[in-house]
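Take a look at this single chain in structure tokens; it is the form predicted alone.
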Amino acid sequence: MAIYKKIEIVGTSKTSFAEAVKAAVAEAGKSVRKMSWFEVVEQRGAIKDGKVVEFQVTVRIGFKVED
């Protein structure tokens, strides 16, 4: 039997929602052990001069909490 726990974090990108999404896991890969999965909370940008700037993605990441 394993235990898991989700934490939620947001990742940026200039490019696109799945370039913040694979940021955010590889930042939270640097502190977080065990990642198992990630779903994508939400999705949301920003507009600078009537143009996409930035993608913003909420992301949970599930991990098995060790023995």
Second form
12 protein chains.
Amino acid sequence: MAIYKKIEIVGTSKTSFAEAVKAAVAEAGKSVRKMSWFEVVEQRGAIKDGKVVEFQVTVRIGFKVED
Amino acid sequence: MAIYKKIEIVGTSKTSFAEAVKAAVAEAGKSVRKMSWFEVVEQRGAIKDGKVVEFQVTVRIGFKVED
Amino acid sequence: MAIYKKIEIVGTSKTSFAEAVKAAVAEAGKSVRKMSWFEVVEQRGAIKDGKVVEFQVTVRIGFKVED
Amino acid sequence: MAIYKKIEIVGTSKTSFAEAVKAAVAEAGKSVRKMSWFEVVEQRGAIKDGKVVEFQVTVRIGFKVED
Amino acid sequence: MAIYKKIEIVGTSKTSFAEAVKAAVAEAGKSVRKMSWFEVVEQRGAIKDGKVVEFQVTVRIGFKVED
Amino acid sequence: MAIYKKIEIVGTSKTSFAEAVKAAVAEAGKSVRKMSWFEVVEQRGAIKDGKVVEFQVTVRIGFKVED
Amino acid sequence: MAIYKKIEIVGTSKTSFAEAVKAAVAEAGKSVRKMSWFEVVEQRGAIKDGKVVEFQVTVRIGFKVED
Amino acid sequence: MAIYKKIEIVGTSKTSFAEAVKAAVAEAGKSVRKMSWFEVVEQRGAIKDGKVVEFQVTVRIGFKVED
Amino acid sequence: MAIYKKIEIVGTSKTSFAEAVKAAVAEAGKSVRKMSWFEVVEQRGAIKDGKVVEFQVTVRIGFKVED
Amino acid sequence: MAIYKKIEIVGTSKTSFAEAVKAAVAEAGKSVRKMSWFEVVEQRGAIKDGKVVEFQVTVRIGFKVED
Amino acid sequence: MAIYKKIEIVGTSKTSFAEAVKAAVAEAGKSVRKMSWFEVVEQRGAIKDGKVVEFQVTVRIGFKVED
Amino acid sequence: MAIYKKIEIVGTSKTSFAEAVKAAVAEAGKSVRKMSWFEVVEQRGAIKDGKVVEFQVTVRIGFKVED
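Would you mind generating the form predicted in complex with another copy of the chain now that we have the form predicted alone?
What follows is the entire complex, opening with the chain shown before.
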């Protein structure tokens, strides 16, 4: 049977939560392969001079362990 | 006094969480009427070849029970 | 050391959760200064005639207390 | 062995949470039989002109599946 | 689009949770207008000489920000 | 400094959650003294023949440890 | 894109939690098709004469909505 | 109306979670009577030399208070 | 009966969580009176050059509303 | 296999959360033996005249049941 | 004093949750040593043709960091 | 935009929770660089001969991914 590991990544974006998720997955893809799904754990962001300047999404990414 | 029921739907979208919510509500609208609000319960997604290919949002949809 | 306060605001938008967050922050900026970050607490929305007409996001906004 | 299903209903009342629960159960009884228990999931309410005008209780109702 | 703020109030009553909620809303009404809904966050109480002497309900009250 | 213990009791009532809390506290008072506060942990109930026949409230009761 | 619904079922078994899950899924299969996954929500059980006589598992079952 | 108390026990087993629950209930039965139900609160376990050597289940056990 | 409000403050300290709580309460005391209790909501901190440089504690502070 | 019970104690201290935990454990040691671990469940405190006068920590204490 | 790290693994099994836990621990043992305990975080599973075909358990595994 | 990873570490100390956090961060610093913040996830401890002998704090540590 398959086994998966999960890692936790915080992606950021200037425009939306969806873009922040994509950034997190893109980064994770540099060190792990066979990524299969993500789970949104937390959504936050930074404010500067009264404006939202960064959307931050913590995702848990599940990937298959290779034999 | 009004009474409402809630059902739980998972909508999916290739582009964003907001679109996934809309897809869930559109589907729910085929079988229930008088929908009034939704609550986001969970946000996940699928990854393939290192890229996010699907945003999945579980929503609870509240609708008025008709007399 | 710095001290921060948090207030809870519900922003709304017709298009996305990210826009609803921005609306909440813009409103908060009218009465508090030195806002530093936000945390998404709840995501809901309104449905009318079978369509999503409003995205609602409750955010906690942290701002620095001025000396 | 017995099997149960759960449905989620929002009952409302002008006077108390207990009455809102009873309203939810009464409504559920129109479409399901052999209801066995309820669990309070959420308690909210509406305010108008500075006064509480509605108590709203979300209950999960468990009922036995008939053979 | 409308914007709402939430404040957190603890109402108390000698008789029931519903009365404690009403007391919280009545107090909040002295300083904020356009209150729209409440959410029950916590239910506690005080005991003295072996008897319940106070029901305490923490509610979050949402009110519309005026333009 | 004072030390407290907490015990968990399920009180029941035919009429309301407040009465169920009082029943739990009354029972606890038979075996412990110096009860100081209660916290509502869970609210459930029993349904029979389509009607709510019992409100059940689980409370945690805090009482001072006697020297 | 695919849409899923979730229903909540309580399965029971005399021997284990895994058997209770299977019972819940078997029952659900009588009324819905294209079931895809389950999520364990709660694990409880009944005791009689000092012995565990029933394992009860509440599962949320996700199934694909057919076009 | 009936009143129940709850106690929290950690049962252990070398083979499964279900056996750990049974062990907890068996032990509780030595000091309390009229046990009625259990709720699984936590599932953990011990690992030694790379192998699971113990399943640990924390259960809350409800029992009727005798008149 | 008494009514309380709660506000949310983030206190910081270079040495411990307890000091961070005290800092939050001291700051709150500049704008509200009759503070009665605090609840720890979140504990975080900042790291710089591999060392903890700040303990951050979010507390909810309850204070009595004056007549 | 070993069986453990858990009890819930609120320890208090004028100086820190760690001291409050120690006070809770010291008190518990008067009535139970073979205590093995504690879990922090809640951290609160009392404020008087604008100052923190008491740190309160609720701990669950696990102890081995003696044969 | 000892320091531990935790990693998150999803084990799967065709027969039971306990077997899925063992599979996760066995896999983790290939890359880390001195594993000490596991915590069950989530229990899910896959359904195919109306039958449970896979039990999936997410566990957090704690292991001692070697000096 | 910046990307962060989170790892989970359990630090221990004989004296306080703050020291246990510092121990966790010190250990993490041996294998990762650019640590930015920590979040307290769990606070537990060990008891021996009726005394607290170890404070254990699980922290999630966020660190910047280097380009």
